[in-house]
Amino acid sequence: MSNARTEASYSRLQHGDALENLLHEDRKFAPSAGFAANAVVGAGVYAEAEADRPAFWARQARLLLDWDTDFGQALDWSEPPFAKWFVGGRVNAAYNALDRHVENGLGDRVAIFFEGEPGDTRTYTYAQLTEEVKKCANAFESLGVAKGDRVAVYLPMIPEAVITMLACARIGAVHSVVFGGFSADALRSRIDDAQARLVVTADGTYRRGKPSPLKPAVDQALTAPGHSVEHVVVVRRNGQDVDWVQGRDRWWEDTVGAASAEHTAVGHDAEHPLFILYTSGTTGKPKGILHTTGGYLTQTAYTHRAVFDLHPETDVFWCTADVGWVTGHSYVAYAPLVNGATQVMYEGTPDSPHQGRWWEIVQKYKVSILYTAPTAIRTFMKWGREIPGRYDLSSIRVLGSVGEPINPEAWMWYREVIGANAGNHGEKKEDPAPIVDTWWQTETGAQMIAPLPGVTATKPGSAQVPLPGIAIDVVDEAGASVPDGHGGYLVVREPWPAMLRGIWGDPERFKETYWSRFEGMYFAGDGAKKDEDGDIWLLGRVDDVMNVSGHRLSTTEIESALVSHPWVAEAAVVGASDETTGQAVVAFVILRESAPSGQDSGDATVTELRNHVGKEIGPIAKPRHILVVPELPKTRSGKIMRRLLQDVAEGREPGDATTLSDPTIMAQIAESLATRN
């Protein structure tokens, strides 16, 4: 991020009235005596971790994981920013998620309750899931996949996604999961960057009651020569007809189904790559975030246990995230299974076939821990409290929030309507379920800031405190800690076990992106404030990455997609505040003279350009609004002043335009928009 951009961001953090108002929150909710008495962790854990962070994490690693070979050194930080955790240790992620539970007599415990969108169900015990992963590991090895090879995963939220990920981890292959909503071009770029040898996909999935294809995107991605893929394994999910490439494509049931169920897991080095997960970058090119095995498993397992007060023998956990995002990696595929928990996986959307679908699932499986995004909560608020009121949600005892800052109103609704539901004709629980609002990133691998439900007096809208063993701070533009009541940049001052180990194939970009702004500190890219109590409030991105429904999207990437259309001469994209999705994509475009005349302000142009972005990147990136303008506001050096466009997008009077090369541009834009409206 440029210094000018950073300083402008800091100014907004310091002086924005809306952000100041956010911090006036006097409501606090202490844990009930009963909850605190039975909590998994107590208040003393903070002092324990503070005394020696590496030693604290070493204790957790040995407590939570079975190691083939014990480690000798907890942390090697001799070559920052490249960390090595649990040096010399050897561990297998799949064995820790599966085999050891079976060996310890828990084979009959349910690992996954799967609920398909059409209403089909499957239940996997730990013994059954272990067998499926062993067969999958054998099948992949029979296709020539070896330790260190990359496997691209392009699947819906079905058990085969988790089975594939764990099979890769078992044999030491590196999985690269690509969200099923991304386009063929986005899939191909990720396949090429990782040089994947195998792609695992499905014929399709279901979306709002209709079959939705997946394999055609894989076929399109692999049409052009020069790719690295040797085989494509296809799960038969919705029965759609698919094209077939002989010698390359094979059905899951013929490959995995026919494989042996005997497979011995061997330990991999604690720093062996576990997965690559691509996330948007400010340069437009997605970044392949690399995570390794031992540290990642330790922190995800610990945070899952401590933050959700997990009692695996009785709890039913449901994280609603897709495995295409990091939340689905950490709190669906790995941590719940490493901890021996029972969890729910759901394929569909909250409103199919009806708006009570989620609450129907909670009631059916007696979900006790629910982890979801503020976007979903705000959507449920719009639909009305009478919908969840029809269901028995009394099983819920902990609620989690993830993906973006949650506004206090949504936090309170979550507590009162979902957390206090006693399931008896509208009666309320005396002690509503505590809410744990969590902050973390693809790069951090696991939760970093969150209250502990048996310890912390929770506060609506605030993630509050760094977790034990995590050194978080809010600093000013010089890197100095800000006092309580002030805002700045969120940084991590010391290494943590689940931290990314780099950007795949680009160590210099890793250092430049995350470690160049503040010496010796990881800069998260988020703004934050400390309130008068010292609690942390997250304020969203300070760079050009937007957070739309918890999905990080690069403005540069969307701008590039728009400009690739023959009608568009130039484009600027901003994230505008949206009460449902957190941020919404708003694009300002200048059309070429070659664009069809008479359409520059019409619905046809907007539809064409929105669909083009959907094709180039994926539907999640489609701009909410596209505004055709005569010119873009630029400084004398040619930099687009996006803050002025954001003012327009959010309905405010544009701010100071004196630095523009042509100060009249904003008036022209306003006049142009008024004419079109």
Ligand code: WTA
Second form
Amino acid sequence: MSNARTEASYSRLQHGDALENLLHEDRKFAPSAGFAANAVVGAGVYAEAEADRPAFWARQARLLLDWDTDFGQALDWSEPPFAKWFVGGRVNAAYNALDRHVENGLGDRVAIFFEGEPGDTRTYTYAQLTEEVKKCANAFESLGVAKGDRVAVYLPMIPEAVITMLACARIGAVHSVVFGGFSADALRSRIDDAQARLVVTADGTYRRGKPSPLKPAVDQALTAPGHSVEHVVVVRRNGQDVDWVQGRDRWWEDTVGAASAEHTAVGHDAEHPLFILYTSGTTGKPKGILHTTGGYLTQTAYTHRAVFDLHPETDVFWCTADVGWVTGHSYVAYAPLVNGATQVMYEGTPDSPHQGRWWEIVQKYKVSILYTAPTAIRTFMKWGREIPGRYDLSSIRVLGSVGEPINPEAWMWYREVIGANAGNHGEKKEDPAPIVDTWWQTETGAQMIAPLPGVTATKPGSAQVPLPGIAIDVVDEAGASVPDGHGGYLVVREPWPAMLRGIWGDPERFKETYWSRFEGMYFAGDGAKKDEDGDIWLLGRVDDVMNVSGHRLSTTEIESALVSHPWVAEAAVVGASDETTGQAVVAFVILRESAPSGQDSGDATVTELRNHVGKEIGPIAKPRHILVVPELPKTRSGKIMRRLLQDVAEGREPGDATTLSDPTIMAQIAESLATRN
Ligand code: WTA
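Same protein, different condition: the form predicted on its own was shown, now please give the form predicted in complex with the named molecule.
Zooming out: every chain and molecule, the one shown earlier first.
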């Protein structure tokens, strides 16, 4: 990432006048005495972790996981930024998520309540899920998948996604889950980069009451000669007809269904790769974030227990994230199962078949811990409080938020409408459920900043405090810690167990992206501020990453997609603030001579370009608006000044344009947009 760009965004964060007012918050909600008394962690944990971080994590690793071989050194940081945690330990993720619970007499506990979009349901106990994963592990091995091989997973939110991930972990294969909303082209580039041998997919899924296909994208991704894929296993989900490649494709039911349910898990090295997950960065090409086994499992399980105050015997946990994103990895596929919890998994959208679907699910399964994204909360706000008001949400005792900053207004709504609902006749709880706003990233693997619900007095809009054992700071340009009341860049000062171990196949890019901005610190790419109490407020990205509905998208990646279209000469993409989705993608394009011209061509061109982005990346990346402009604002060194475009996209007078090579450009853009409308 260019520092110039970072600096520009940073100064915007610093001088944004609205921010100062926004970040002043006097409201605080201390945990009730009852909640605090029963909480799984107490206030002493901070000092305990502070005394010796690696020793703290080593204790958690031994408490939370069963190791085949105990480890020696907790942390080897002799070759930064390449960390090794729990050196020499051997551990199997699937055994820890499954078999051991059955061995401990918990085989009949429900692991997953699955709710399909059309209303079909399935319940898996720990014993049943263990059996399915064993069969799946045998099936994958019979297809030639061995330890270290990569498996691409392109599945909807159905139990087979979790079964596949755990089966890979069991045999030491490395899963690479690709979100089902990504296009065939995006899938192909991820399969190629990881050189996957096997793809697991489904005929399709259901979206807003209609079947929606998945396998055609896999077929299309595999049309290129010389790809690495030997087999495609297909789950029958929506019953739609699919094309079939003999020898390559096989049905899940014939393969996994027919496999033996006997399978012994062996421990893998603590640093054995567990998965790769591609995420958008500041360049056009998504990065394959690599996570390994021991540290990742330790921190995901610890945070799941401490931050959600998990009581696995009684709680019902529901994380609404798709397994295609990191939240679905850490807090659907791994942590809840490692902790022996009962969880809900839902396939569909919040408004199918009606806008009360989520609350109906909460009521039905008595969900006690709900973990979701601010964009969903803002959508529910828009739909109105009467809808959740019709359901009994009294089972809820902890609410989590993740993925983007939660504005105080949405925070308060979440607390009052969801967290204080004590029945469907308007009854209110005296002690609303605490809200835990959790900051973390694909790269961090697990939560890093969050209140502890039985300890911290929570504050609307702030993620507040680093978790025990995590060394977070906010620093200025020179890397010096800023005092309370000031803003800067969010960094992590010490290695943490679930940290990424690198970028798949590109160690240099790993160093360059995260470790070169500040000496000896991990640079997260987020702006942040410490308030007067020292609580941390996240201010959004300071790089070219956008956050749309809690999904990470790269401006550069969308720009590359746009300029790959023959009509487009140049493109600049910005994330414009949006009330519901946090940010919305807005693209400015300069067309080539070859593009259709004339009175009626505008809408058709925009539609064509939006669809092109959908094809190149996926529907989630389609720009909300595409504005055709005669020129783009550039500095004398040729850098596009996105800050000015952002002003335009957000309907403001453009800011200081004196560094532009041609200062009249903003006027030209304004004029062209005015004549177009
Ligand atoms: C943003 C999602 C504010 C942030 C787990 C980060 C947040 C990026 C929060 C990572 C939060 C995530 N408050 N911002 N609680 N949680 N973010 O990799 O900008 O999809 O860098 O991981 O989301 O997105 P990712």
